[in-house]
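A single chain, nothing else alongside it, follows as structure tokens in the form predicted alone.
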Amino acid sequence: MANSPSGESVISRVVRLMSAFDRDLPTMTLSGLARRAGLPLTTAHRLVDDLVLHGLIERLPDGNLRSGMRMWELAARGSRALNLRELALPFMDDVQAAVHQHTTLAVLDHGTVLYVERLSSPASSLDAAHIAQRMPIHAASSGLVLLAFSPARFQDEVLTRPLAAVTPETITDPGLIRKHLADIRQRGYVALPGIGVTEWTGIAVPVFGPDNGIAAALNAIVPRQEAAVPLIVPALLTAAHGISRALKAAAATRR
């Protein structure tokens, strides 16, 4: 794979281009894309032409660019996240019927929390935990649940790196986080207000996979003044157990 004069591979530059598109800026000009990706305009032009040819980027009638449907198609083929989402949705519907706010499903990916599904009330004002959005592990209830049931070595890796505060209530003290992780393992859930978004409380429970390892976190996000934890936790636990059973059944059929 040919490298740039800086030593960066073509694949790395393509990833930078594709990563420039997001929820806030789904379309942009070529020059805007090059600037956002941190690439010379000539390099971006050459790569974009190839990506358009293969459908990974679409060129709109006005000349602007956006991520192509071919990218979605390739990502969806055999996707672990897509399979998990499809199995989880019926159970998430049950939770959403109870909480009437937000129900999310998240996994660990490259050291962060990645949301793979979200059901929301149309009237809600929450602008967070969107599908394909990432959050720091320590700044999300889902992240703390995922971390609590992860191997000790991974916990050490996460807690020995700098932990930035997302809100004034984000827990950044590794010792205090470890206490919360032990509490999560004992109780089977976490409910911490304001650690990711000040006005909201995330209530999360673990979803275990066929090998009984942590597979995902199921989370209800509610306004902190409406966080009826004793009522929401049973609905989450029931749904999480259902998803775990579905994952094990799906794995058994593939053997």
Second form
There are 2 protein chains.
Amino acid sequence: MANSPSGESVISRVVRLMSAFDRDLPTMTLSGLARRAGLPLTTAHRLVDDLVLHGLIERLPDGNLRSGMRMWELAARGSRALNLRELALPFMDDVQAAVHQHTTLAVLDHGTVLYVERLSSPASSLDAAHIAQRMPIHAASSGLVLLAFSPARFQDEVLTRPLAAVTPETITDPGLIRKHLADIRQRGYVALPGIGVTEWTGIAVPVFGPDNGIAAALNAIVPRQEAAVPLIVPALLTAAHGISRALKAAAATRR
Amino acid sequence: MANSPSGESVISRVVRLMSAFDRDLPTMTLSGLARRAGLPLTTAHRLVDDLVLHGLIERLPDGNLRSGMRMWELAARGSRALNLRELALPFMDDVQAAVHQHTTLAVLDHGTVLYVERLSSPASSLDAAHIAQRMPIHAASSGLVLLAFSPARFQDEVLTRPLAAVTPETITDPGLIRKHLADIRQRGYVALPGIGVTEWTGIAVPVFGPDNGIAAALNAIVPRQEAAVPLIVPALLTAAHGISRALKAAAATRR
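Could the form predicted in complex with a further copy of the same chain be shown next, to go alongside the form predicted alone?
The complete assembly is shown below, putting the previous chain first.
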């Protein structure tokens, strides 16, 4: 159905077009968009016209294109990400008030860490862990926490894949990662410097869902030389507990 | 291209499917989804399989479907809504700390008001103005502020459409709305009880963009009998000014 001569579906080509927009390049020309999406100009042109008609792409007065508000609305209305962050936000705010750096909320999706919320301080200079960005599971404190409380089968799957180093300090030895996972399950948190971004330490704790399974990771990112790590852990644990409680209350209401 | 016998494009049918998910019904069966989207089951089945393949829809262990994280990610990465709310959030937080009710940020999109952010307090019982929800322009304080600072041609367009009453107090007389718009331009804010939700007063102020055009409306929603309205207006104006400043700074960085 509806496939191009190459056999690629319309949906697949639309995903390629929408993926071309990102934080660093939110607007572009039609030919720039076609190039980034790897589509012939005529194909891109036809699809973009239809996407503009439905508001999924917006055409600016200067002719440039950007992701449309309607696209965001469609995705946001029924979204697990939005429900989770809405419940978590007041608790993240409490952490943020104490930590004055980045506070993030992340989930596992398609085998990587996906950041669904981030609160920041003008005091933090770290340009990482943006909302809707992804990180490899083993190269983020949030990823290690999410993995530590995931089913053993999923852990095996992740740890038998090739594990690339993001920084010189990223742990890529599966055996050593397993030791860290056991440690996280015992202590209830992780704090590792430099595994995702050199000079920064990620501290992460688990957020459990109504079924007591892992639902998200709550994280703070502080400069490597930060002495306050032992004080940040209890703040994160308290907030994570509050988020779990809110998730349970929301689930009970829906029943 | 890629059209059904009815001439409807794949993109149009995908929009119908994704629109079926919302806050009140985030998960559903395939047949429920087909019914809500108004599509034949076989068509829905084929499209859903492709959407699941790309992560835009997720299939839960019980077989139910929901909007996928990848859909949210695609929409969020290049999104104007997300950039705006990221810059606005710290200032909204300041208002929220003072007001203890709903604080919202809204934009105009496709001729209606679209809420892109909301901070709430457990103290507020109002179930309205959710993120990604829409309201008619004339039935929301945010809508009136956005309209007041819009080009005259757009005002004419909105005010010649039929204006439905959402509550008994919604203003539906175009002449009277024009008087309110003039008043808003002069005073710099609006505070009207009951026009969108009975028993609640919406207070809204404009947020201007880097081009000095209207970019968003900042709003607080308080119980009708709230005596503190005169104190909330300056809080909103101060925060709106801060957001405008942040938008200008961000635009200057991009250049």
